[in-house]
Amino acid sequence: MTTAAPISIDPLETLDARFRAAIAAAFPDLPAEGIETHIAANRQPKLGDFQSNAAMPLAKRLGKNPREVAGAIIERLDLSGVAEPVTAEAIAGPGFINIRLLGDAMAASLTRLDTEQLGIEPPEHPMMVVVDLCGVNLAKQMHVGHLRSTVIGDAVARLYERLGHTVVRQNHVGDWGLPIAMVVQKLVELEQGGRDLSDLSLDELNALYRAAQAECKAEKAALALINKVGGHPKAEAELEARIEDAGAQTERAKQRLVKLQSGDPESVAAWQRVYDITMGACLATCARLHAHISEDASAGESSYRDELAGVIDDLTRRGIAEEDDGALVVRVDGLKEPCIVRKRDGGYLYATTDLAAIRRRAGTLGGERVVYCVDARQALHFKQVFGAAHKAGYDRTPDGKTAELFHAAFGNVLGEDNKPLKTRSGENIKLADLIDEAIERARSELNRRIEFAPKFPKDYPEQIIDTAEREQIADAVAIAALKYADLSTERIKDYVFSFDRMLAFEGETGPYLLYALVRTKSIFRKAADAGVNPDDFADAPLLLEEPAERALALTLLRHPGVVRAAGENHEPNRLCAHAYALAGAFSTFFDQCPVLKAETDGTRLSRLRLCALTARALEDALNTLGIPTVERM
């Protein structure tokens, strides 16, 4: 028999660590990093708590009888202080191996989950870790487009802070470059002309942005089908005229931004009344989201522009850059296409700024992992400006360590017909207006829900919710609704978005987690009615004999391996799925074991002191992935 491996919360963790160990005694020839436990809950509970089906793929690779495998496991198996011991008995069917934890390992473990921190210690190095996230553009409203980059970003930016890491967010803003300069043309020409511009809207500028847009566009492409195949002489000559006045604009923008990049003050006044109406309307909707990004969480272009040409010079002594027909590259290894950083013309790309802000986020800000929530349509380019930040060493922190870089890439948002979710005349959403019509439906099914609540006073034993708190709930209905539904999916995954499914109180949706979570607290608001406070159960013994309090115990104890594995991956849906296995572990318990009307004091203590657990791992879970909670429904 091997040395038992010390027993962690999760007993997920203490039972791979004890099987790796027998499995490795069994069959000392296989390679550590081989072998697989293959342990998950069991289907059949009655047959135990988990299972390991490690056997079958052993003895395909070992050619031996599965049976045979699973006996020459379990001789060597050790679980002793965690679960029963196995024998024979314990192998099904070809080689499943049945595992049932004592009730007194889960009691033990559920103890030490029971702290302020619920089992998640914190790190013996914490890291310094920045977050890239939402990347709005000056003068245009946030659209959907942007819903999963601020929400999947903001999660990421709290899993680590949970984890008890530091964490800066970036929102990269899009506010340089000609596009700017353009809207910022348009605006100086607007108050030479006499316009008031004090009480400028975000819309008005993003019809402005359209219009310099449209004004700039060429139509050379129109002339030169007109020269190739013939056209009405009227036609060539307006065209003519088109582009000539775009080209003047267009002129026009490029001065202008030669004046902004200068500090020309008409121009850095007309460019920070775009960028404060902007960020102004930015920041409301991440708020709205409850979205943890700031004003000191932006960095837009604008802050790397004296950097730039820094970057350059750098990568061009140093030999890390090389010209190609004209432009600058960085070649990266392992792929075909290099990183542009420059273009013919001489101008900067994307990439160059984001060598510059990578320099930055490693070599100022001390960033150990600099993690970027952009949607996938970016892999190519990420892995480009990736290869070439650390071909030019520019992801070294001040310590000398090389930052980790990583893309949590994401799918799009789809329409019911399974395209991009945009609005009938073919437009972006706006982010505001989906927020809106959320919080509207939510607002309607809670008023329906209440107004036909009297109907069953013992399912609602607190009917009196005033407008105030309608409001508070309906905002936090909503909210959750619309996060639950997209962090929940797997981020690299499309998902298509409908109201009516996720704004459900039913199923696996944010509505229905609130729910429970309200259900947990109304029960304590009950028992303090019947005289029993917190301090009565806070320490009670934890009596664990019911199969539905078993299982409520054993997706407790999940709770902390979940969270660490949500953070270290990037993946907020396994928090998702956990908190709704615990929503659902908790409603089988609380239809299965009475509470208050428990047959004894002790039972009665023991699944109150369940029931607090319960509420502070979900609320815990929510609050981790930014979804606001309340206190009834």
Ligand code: ARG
Second form
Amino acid sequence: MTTAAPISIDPLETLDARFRAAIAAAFPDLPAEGIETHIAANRQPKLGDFQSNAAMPLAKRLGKNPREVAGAIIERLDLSGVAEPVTAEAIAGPGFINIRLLGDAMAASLTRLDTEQLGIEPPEHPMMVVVDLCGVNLAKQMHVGHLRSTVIGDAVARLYERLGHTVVRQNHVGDWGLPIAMVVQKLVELEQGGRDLSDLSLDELNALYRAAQAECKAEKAALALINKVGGHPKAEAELEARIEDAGAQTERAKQRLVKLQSGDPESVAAWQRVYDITMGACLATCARLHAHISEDASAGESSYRDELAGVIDDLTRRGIAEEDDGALVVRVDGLKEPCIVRKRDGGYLYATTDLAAIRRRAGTLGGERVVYCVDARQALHFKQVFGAAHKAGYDRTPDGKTAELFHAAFGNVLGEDNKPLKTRSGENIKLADLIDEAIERARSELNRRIEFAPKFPKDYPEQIIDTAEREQIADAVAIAALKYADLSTERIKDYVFSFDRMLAFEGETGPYLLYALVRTKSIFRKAADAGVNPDDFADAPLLLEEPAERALALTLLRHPGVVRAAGENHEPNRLCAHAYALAGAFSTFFDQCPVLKAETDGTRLSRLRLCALTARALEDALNTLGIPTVERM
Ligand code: ARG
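Having seen the form predicted on its own, the form predicted in complex with the named molecule:
Shown next: the complete complex, the earlier chain at its head.
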């Protein structure tokens, strides 16, 4: 026997440690890093709560018989205080080891979980974490891609906060460079033409932006065409005229950028107008999404404009950047494409700004971790930038630590045709329109349900749900649906956007979880009516006898471990799955175990305490994901 590892709240953690020790003792020649315990929930609860499949791969590695390996493990396995001792009979098939937890041990762990923080201890090393999220671009509407950078980014930030770390959110707004100067130029021209710009809308700005872009594109496309095919004299003359026009517009934009850079009041005022209109709309949408992203988080590309020349100087002086075909680049080990930091024409790039951003985030803000919640298509960009920043030492914190830089990449939102979600005419879908439609649909579903209320007067007290409350519920249901659908898929995967699926009140959806929480809480109102108050069951001894009680307890005990794993891996989907598992375990428990009508006082109070823990864990999961909840629906 080995010395038993201490007992964690999460039985999976304890079992993992105990199995690890047993395997190490049974096979002392194995390198410790190579040990895998392969413990998971038992698919056949009759056989046990968990199962370890460690013996099979180990046997293969050691060239031994798997049942013998399993036997050697259990001989040294100390599960005291956690689970029933494992006997030879518990080895099934080729070497699966079945584990049944002790009811008393589960109850003791649940009691430890029942703290203010639901068993989530403050971190041993609290970190400063910078989360890059949202990332809208000036003069553009937020589109469906920003749903993910906003919703995932906010969830990642909330997870770190929940774990007790300090978080700084950074909205890396695309608010600088030639494209923005083009819009600013257009605005100045409009104003000079006598147009009153005080009521300019984001839609109008967007149109100006597209017009400006089209001019620039026309220039490039025409040039390429002429170079490639030549053409008859008239066509060529026409094209040249177009190029000249576009070229002139680009030239004006370049000059505008120079003016902006030097603080010319007219240019700055026009830029500020573009900024205010875009950010006003952006922050309003973030608020509707219940994402904690405010003006404080805004750290746009423009905020680095005065640092870029310094970055280039520094990189050149220290020999980190080198000339390459007229451009300035930083070569990164393992990457074929270097990180370009200055173009041949002397212009800076997206990457130059991101290098300055890393320097600020690690060096000034003290970020020990910087997490970028950005589209997977920017993977190469971040590899280059992270590599270049490291080479330059820009990832160093003030106390000399090297910050960990993560690209928490996400996939696309697809339409039902499996292609990136667009409107029928092929345009990007505005995020605000998407939210409007979700609310509209949630509202009509709620109304439909309330219409059927006479059949279920207890569930839908029509006269109580007044219009204002109904609006508020429709809002929460819609946002929960949108966010849960986005957060519950594995981050890196694409997902198909479907209002019907995400808004369903049954199945793995946001509305179902809100409903589950409401149902959990409704018991306390009934209990209060029956004269039982929270104080009566707050410290009640937990009795875990029925299979459904055990199953619910097991799911609850996973709570701190899941929150930690979801946070550390930047995988909100893990917490989504846990919330859904909690709702499911609760629903089975509620079907099978009478609460207020339980046979004894002890059982009633124990079950009420289980309900209270479930409600708190479920609410904690939803809050940590940034999903709004309601008191009834
Ligand atoms: N504005 C960028 C875009 O729309 C996203 C910014 C991501 N963050 C960053 N630090 N590069 O693609």
